[in-house]
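Shown here is one chain on its own, the form predicted alone, set out as structure tokens.
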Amino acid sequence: MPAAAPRSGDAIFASVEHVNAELFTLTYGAIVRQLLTDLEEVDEVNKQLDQMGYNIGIRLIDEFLAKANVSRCVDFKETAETIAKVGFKMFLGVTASVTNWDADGTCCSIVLEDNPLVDFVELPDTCQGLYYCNVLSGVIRGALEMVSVHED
């Protein structure tokens, strides 16, 4: 039997159960607000968001590999493109682009065209330095670590 073709992020997103976007956004905002209240230091909140994302990422990669039917990526550029085009579409329903590659092809930026986590968000001046969406960095870090891609 021939191998199944890789599924696009759109096809996977359409086939999974969804959570109301506003509920998701407001719940995430409440979590960030509670962390700010509990931890008081923005740097500590940034670390906690990253750790939360990491913990999500090490579990999310299993679902991604099971549902996305993607083959092993040959290099970091293909890995980044897969995360941007399939992963973000599959789990958040948004498209991302990969930009700002360094000369070695080992460092890049993944830019979300429409970030659902920032809807309804207004940060006060006391939150200078807060990486509000740091959970996403942690998710990527955790997922990559589970497939033996080490990052900084």
Second form
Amino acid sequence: MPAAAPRSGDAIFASVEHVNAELFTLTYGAIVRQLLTDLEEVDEVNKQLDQMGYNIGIRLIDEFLAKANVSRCVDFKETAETIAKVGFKMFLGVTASVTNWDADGTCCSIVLEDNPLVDFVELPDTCQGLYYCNVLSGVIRGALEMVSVHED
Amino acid sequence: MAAAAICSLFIINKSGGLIYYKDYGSAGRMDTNDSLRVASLWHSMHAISQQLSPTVGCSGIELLEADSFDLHCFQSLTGTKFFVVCEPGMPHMDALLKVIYELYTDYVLKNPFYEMEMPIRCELFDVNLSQAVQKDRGAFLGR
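To complete the pair, please output the form predicted together with its partner chain; the form predicted alone was given just before.
First the chain shown before, then all remaining chains and molecules of the complex.
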């Protein structure tokens, strides 16, 4: 059976139900505030956000694979590009860019120009060191682990 | 009475454990222990077939054709396997498997109370699965 062509992030994003962006931003903000109240330590909150993201990622990956029709990525560069262009577009509606590749191609940065999670957010001085969007790195970590890519 | 489109559906987690078994009225209805055994047998055969394959990068058995049935198998990149046993020569089973995979990602994985790799006990999944299979059966009978 011929494999179906991979769908673009735009096409998939357009085909799923959308939620109000402000509701999404507010919900995430409420979660972070509650965690800060409950846990008090910024490091603990970072860890919890990562864990929450991980739990989301392990479930999200199958959704991504089912909708995007991508085949296994050949190398890490392709993986990073797929996450940035298809993954983020499909779930957050924004495209990320991949930069800062190191010499052996094992380390990079994924940069979100327009991140819906941080709309209207300003971090106060008391929260230095808080990785506000740590849930996103957890999601990526969880998703990649399910397709056998272990990373930090 | 017209034959059902498919005879049975199995879903296996990445470790080879059976997490879902549905029989659609075939003569070969199995009890729980038998279905568990059959699922782990298939998991092992699928893994062995990847090793035996002469082509590099083989992803395992996709179709098994026998005299009285066909078995179509789909493995996601996360290692979860979906396979259906159906009448010989049934068309479009791959498409049905893809639909079932999407139903799994929606009604099973998005249920926060579903524990990963555990047996599926999600009513919404059952309901939507029956609808999808009925639709497929209707399409088949209509041909």
